[in-house]
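Just one chain follows, in the form predicted alone, and it is written as structure tokens.
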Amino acid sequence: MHLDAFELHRPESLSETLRLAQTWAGQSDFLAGGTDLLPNYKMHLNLRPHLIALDRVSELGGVSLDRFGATATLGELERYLGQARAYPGVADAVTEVATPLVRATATLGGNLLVDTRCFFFNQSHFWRQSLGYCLKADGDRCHVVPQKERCYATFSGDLAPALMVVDAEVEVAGASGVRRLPLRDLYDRTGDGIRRLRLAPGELLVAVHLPSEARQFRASYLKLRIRPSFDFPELGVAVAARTDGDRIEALRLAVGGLETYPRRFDELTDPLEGQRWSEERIRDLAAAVSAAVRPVRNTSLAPDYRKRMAGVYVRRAIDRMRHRGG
């Protein structure tokens, strides 16, 4: 496999980056760590003739207690969170991403915006050509759920669920200015594996902001995958809670790896606020999550198994959270 020719742009400011994004709208990708984008390019998946590198844009970097820059590497974030001990669920998620070598290059923004995955899509050009391509690249038909309207590739990041449960916000910049929105609203719940983000053309993720209240939560993140040392999630479960003794003051739960977007389950956790922990309540919550998710046959593990394991991992994640410090 090889990279086809493209023009590389290396802006040195956010304003220059946005100008290039507008100039090459629809013909460019942003390049940060490149740990997912460049392998996709080698497999001829949705190539663009222009790449806008972000490594020289200082406004996108940095890590502090309440702000994580979009181009901060996962290695930087791992070292910082290991010292700060402020967001244990996020720290869990960071260490679950790939390998130390990949984390040294991969970025926070890249993991939040990582492309959706499917075993009909993430294959060589020769393999996809023999099948007739797919709706997400070069073809007009989804092979997961055969039809021509919707892509069922699944969300494959780890950090989004862990950040969603502590009410993180994202800062986004574009031609119309800078805006902030809850991280959970970055993902289009009405979209699909192709139309998956609520970003305007040319918009760029600048940073993740964490409210001070997030540091009051106990939290955890657990991940199901085939190869524990490397793979993308087949399932990721994040939970966070603020408690008074054994009484639940606030509870958040989010799941990734099963659908086209990371999903938070406020409708299931809000009724538990003010209640006390009990094995029955935890079991009922886990069963409700398992019943609500809708995985399809687009990864290595069977949908029914991933669906059942969602409930198992909810129980395990809650147990891990309850037995650790905030």
Second form
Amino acid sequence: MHLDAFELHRPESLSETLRLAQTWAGQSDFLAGGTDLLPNYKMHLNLRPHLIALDRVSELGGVSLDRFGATATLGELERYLGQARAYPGVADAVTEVATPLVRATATLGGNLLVDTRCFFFNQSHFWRQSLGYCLKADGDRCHVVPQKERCYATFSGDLAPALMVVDAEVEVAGASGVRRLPLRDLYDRTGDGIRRLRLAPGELLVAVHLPSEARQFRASYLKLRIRPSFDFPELGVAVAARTDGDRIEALRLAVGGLETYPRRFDELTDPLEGQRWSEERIRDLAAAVSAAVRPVRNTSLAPDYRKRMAGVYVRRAIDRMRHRGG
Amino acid sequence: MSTRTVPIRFQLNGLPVERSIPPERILLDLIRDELRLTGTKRGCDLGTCGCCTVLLDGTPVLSCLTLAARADGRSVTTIEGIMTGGRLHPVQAAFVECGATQCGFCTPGFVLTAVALLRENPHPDRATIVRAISGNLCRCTGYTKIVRAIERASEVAP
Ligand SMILES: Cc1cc2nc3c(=O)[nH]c(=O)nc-3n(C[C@H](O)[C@H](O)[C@H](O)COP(=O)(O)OP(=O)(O)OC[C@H]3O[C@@H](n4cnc5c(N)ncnc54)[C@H](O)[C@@H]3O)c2cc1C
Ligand code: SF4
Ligand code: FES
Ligand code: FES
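Can you swap the form predicted alone for the form predicted together with its partner chain?
Okay, now the whole complex, with that chain kicking things off.
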């Protein structure tokens, strides 16, 4: 498949990267592993004339117990978490991303910022042209929810929910310096589905930070997909909890693969803190999550099925977490 | 946008290569179309099939999703580069012996993935093998003989 011409920049320091990003703000994309961006470029989706490659910027790499560099590959992270036996939910999620071949180059930052997906978007240029383009690329209407204002493409990254439930923070650098924000605030739910991140033009992800409390959580991540060896999530459920015997001290739950944003459900889990686990509470929580999510018809599995399975997966993810030591 | 070329130097199957390439050149295209090593196959061109697998500094990667510029300063091994002294690599020999190939289109990718696996883990169990090859698709064999061949190679490995 043909890639259109672009200019490739290969900075070797963070400051040089930020300078380039400033110069080409709005006309450039960052290139990390390229396993999301390059397929999209091959399909002529939202091309930009400049690519700023991050693989030589050492400040962005590295993995340690409380900091995962943005350009750490998923393969690297998988090996590290396996050896360190830390963050079981994140470890579940990372081994379920794509395939070992993809994980060899795919990065953590790219995973958190992976583009949203839709049947009508992830198609060749010819295919999209035949149907008439859509809002997200080259067009002015949505084929899934007929209107012209908002895109409903699905967020299909596996790591975001798993990291959100352990209160991970992201470090972001840009022209105005470095800042930190909770990962869940990186996703801007007030956007139109196309602008969906709280990142200014030219800002990049430097690292993910894990607070020390994250290591006191039991956690798990469960993913629904068509081929167990392979596919993007049709649904992903992450849970984390700190308990004292049967009493829940802290509980977090997040889902991905269902809507345009990964989403944490504090309004449903906060009332359970201080309570004891019971079959009934788990069933009610699962039903409430299932009722709240709004998948649309833009992935392989039917939205009603994904909605129902959200409840099933909440129960299974909690079960898996509770039967896990540590 | 004017396309400038970028100079790259890398080792391909142990031999030095120097080239000037457009920045958007994909490694798979460089290997097949310019360097004429057609053992590396183009299947999906989108990262899903594993036919285009090559070793980059010993790690299996998808050459269809790798810019050729990323090979600069590194070593690339393709299926043409794993025989020694005119003898098949033990993994290749095991594929022949076990009949692990039918149309053969996926075979170079499987062989390179298996070579890298056995280097890291000379005696993997079956589950580890199945996981390691989960990014390589075969539409002919049903995988049984491929897994068997990798087990066989691990038995005869030095
Ligand atoms: C066959 C196949 C299967 C896949 N299956 C899955 C799956 O199951 N689950 C899943 O989650 N993903 C999947 N993916 C998508 C992708 O491989 C992963 O999400 C991967 O982690 C993306 O990382 P990358 O480094 O390759 O990103 P890139 O493609 O390099 O970048 C993705 C986006 O993030 C931006 N970006 C990257 N790093 C930074 C940074 N540090 N700062 C600012 N912006 C940045 C890029 O500009 C781009 O917009 C799959 C891909 C393929 C080809
Ligand atoms: S949800 Fe609508 S606007 Fe968004 S990618 Fe799909 S068709 Fe396009
Ligand atoms: S051709 Fe590269 S993965 Fe299919
Ligand atoms: S032998 Fe034909 S695809 Fe594998």
